[in-house]
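Heads up, the chain below is alone and in the form predicted alone; it's given as structure tokens.
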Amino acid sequence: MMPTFVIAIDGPAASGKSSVSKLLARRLHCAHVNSGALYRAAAWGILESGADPTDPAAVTAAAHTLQLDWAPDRQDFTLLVNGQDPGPHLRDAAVAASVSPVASVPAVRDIITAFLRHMAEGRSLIMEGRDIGSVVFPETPYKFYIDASEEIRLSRRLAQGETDSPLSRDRQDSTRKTAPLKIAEDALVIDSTHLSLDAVVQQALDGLTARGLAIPAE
């Protein structure tokens, strides 16, 4: 049995960290996880149930009755939340308005911690987010953090059709207590700014290489 890996893939919003992901993915024939998608379903779950967002002691109760789960398939997880897929609603405004302050609860993020560590058991993934490197899987040596100017990323996330400003994002993220935003110091950091997808996904590929990891033949 081919042994298991796990590529950490963080950065500021809308910094293609997604699409780097999916094709890294692709290529390694391994699953994609977004992170980000899970706290959204989570936040999603939350307003559900009737809690404020924007109150910690009612996030905190709220997130400890959520059932979390998924549908594994090939290279991609259907998110379950009490049952249900949340999918349909996750770039909802009132999800989007929502996620910053629930996700930056720490009894969210240590259950969201545990779900994505669980995910990881016997298989390999490509998993993307804002503390995958730092907080999530420290110990892996496949890291990376992409980023890019703040002008690219706002005209990206624009032409994403996005109601959330990722200027906003990154200012939340960086500076909650529990698990920030920030570039693990063992990444290899990625500008996406000037370069191509395929130019970024092969940086990428070289870094994977040079730290050791087998690239299967395409």
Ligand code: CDP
Second form
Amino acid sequence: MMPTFVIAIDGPAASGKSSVSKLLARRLHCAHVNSGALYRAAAWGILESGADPTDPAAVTAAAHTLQLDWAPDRQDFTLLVNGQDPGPHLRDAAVAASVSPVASVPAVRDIITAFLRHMAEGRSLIMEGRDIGSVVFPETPYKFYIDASEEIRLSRRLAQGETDSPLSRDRQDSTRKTAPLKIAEDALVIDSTHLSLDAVVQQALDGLTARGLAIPAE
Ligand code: CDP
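Can you now output the form predicted together with ligand CDP? The one shown was the form predicted alone.
Then the entire complex follows, led off by the chain already shown.
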């Protein structure tokens, strides 16, 4: 079997993780997983069950009844929650408001972390999130933390037409006890505040080369 790799891309909301991850996945011919979509899908499933997303005991009980399935779909993944496609609901206001409290519950993190590790079995992928380099794949040498100023992140989110409050989610994600958003010790930090998307991708490719990953010719 070909050796596989995992590239972890962490950072706060609207720092540019998704755009960079998608371009890198295309360039490296590997799959891309947005772990935030899994947390959003879990939050949606928990809301659908009627559980109070701010009650950790209720969230824990509901999380254990969630049936999560996935199928690889070329460079992406199709996700099912209790047999339903959560895709159309992932950006709902109710989901955006409850995802951080749901994601702070240890049982939810255990379930999603196991799921994410399973996705990487036997395949190379780029995974973006908050704790991918620090908790989910601490052994990968390919770790990035993409940052940007609050002002730029807010303006990017508004330009995307999103009305939720990413900065308040950042605060919740950074201060939670389990797997908080933080920079892994060995992560390469890229501040995208004054960089174009292409420049961020190039810095990431240079970092991967420096850490020994062979980049295929374009
Ligand atoms: O799109 P945006 O960067 O705003 O958020 P997202 O990647 O969709 O993640 C939504 C939420 O999921 C975050 O605010 C975190 O609460 C949670 N999350 C997490 O706890 N751990 C991850 N690895 C990814 C997301």
